[in-house]
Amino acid sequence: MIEFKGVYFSYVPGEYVIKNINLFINRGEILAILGGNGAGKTTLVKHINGLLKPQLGYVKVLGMNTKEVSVAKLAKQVGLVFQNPDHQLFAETVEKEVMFALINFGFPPEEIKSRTEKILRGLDLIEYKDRSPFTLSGGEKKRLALAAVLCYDPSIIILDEPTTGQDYNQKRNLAKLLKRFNEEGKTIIIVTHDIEFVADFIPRCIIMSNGEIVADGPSDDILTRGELLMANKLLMPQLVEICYELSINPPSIKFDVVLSKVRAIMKGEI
């Protein structure tokens, strides 16, 4: 589905921002990419839609070598929502922002209208449809940038820090929306510092440090390894912290598991 093989990339000659990246993401998988600032997360995902091309190694997306196809061709299959929505928004109104990609990809007028209304309602933006995108709050701009990508139904969805500026309810709504798209067979990749969001909703994660992948596996495993998280400038999930404080071993990111162990401690069973 998505394959990185021996990938290196540098903005300055000889100073690799990502190096020796070997990664395979299956079709229909949800993956989180974690790491401190400057770890190479955003540089890595820009290789998936062809905005950046490997200087060594290769990236294949849906069987296409990204060095051999245009960004425009990849964009039909790979939707990327930038960390800063101001780098992505430009239209006169919220409605026109969502319609832009649909018009460019040649959707019929009636479908453009229905898709635009559906995604604006799904992301609680319908009341702002006639407003300028630049009058929205930071969180609303984030949701609009997401709507502008989701509306044309790409096979792969990449979100860079999607929970920034979102309250708890909006995070839950986002998780439900992503789950629905995933159940439809879409591959979803999330770059984030939001450990709690990953612990609650994302089954697989990787950790990057200094441009390399230092851990890859189920979130249940990766996010319970306290030393690994701290070494890579990541906070532990709150449930894991509780486990360490109460000497519960092995630690868990599952609320029901931790709760049952706490109850056992209170009863003197542990």
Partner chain sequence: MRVFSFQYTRKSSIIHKIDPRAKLVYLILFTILVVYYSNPIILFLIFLSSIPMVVLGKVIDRWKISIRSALFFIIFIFIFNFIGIFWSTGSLEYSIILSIAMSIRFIALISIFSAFFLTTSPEDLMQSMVQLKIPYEYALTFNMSMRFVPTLTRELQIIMDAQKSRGLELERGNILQKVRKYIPILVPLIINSFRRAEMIADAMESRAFGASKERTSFYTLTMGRKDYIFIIVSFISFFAILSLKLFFGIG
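Condition change, the form predicted alone to the form predicted together with the partner chain:
Below: the lone chain, stripped of partners and molecules.
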């Protein structure tokens, strides 16, 4: 339902930021796009809601070729939450901030009211509803930016670096929330370099390097390949590092699996 076929894009003529991207994402999938700074992750996801159009190849989202439809039309289906909430918060109150997109998409007034209230409750922001967005803390602003997109119920949700500046509890809450939306049948794409978050919560991952997709597969396969990660400026998840240090073969990203192996070593069974 999201399909990239031979996609190239450059900001400066001749210097491709993403090269030969071939990618297929099914409805209801949840996946992470990993890669170092400048690998082309953000450029890639901006193609999904049509902010950027491929210079070669094509991108199809829900059967629509992104070159043929407007950003506004795609945005209704594809919710893209940007990395820095300060780049989008502008309204006088938290409530109005959420209403912005709903008004843009022409929802009827009663529905705007009910949707706003529902999403603010869902993200623990209801008590701030009359406050200015600029008085919120960093983590709250991030949740508000998320609410401002989730409110109109897009079927694809893309989050650019959602975990930066969040403590562990907030990350876990985010993961829970994403799981809930995923169970409702939404497709979720997360752009990040927080490898531990991916190892803990996201089943499929893609690694990008220098504008190309260098690996695509289940997280418990890809994240245990130490050399691949290092070659692409990524750290191994700590569990995998422990596996390598203790020569546990095959390495795993599952806490329980590693724990039982470590216990076995301590008992002298291996």
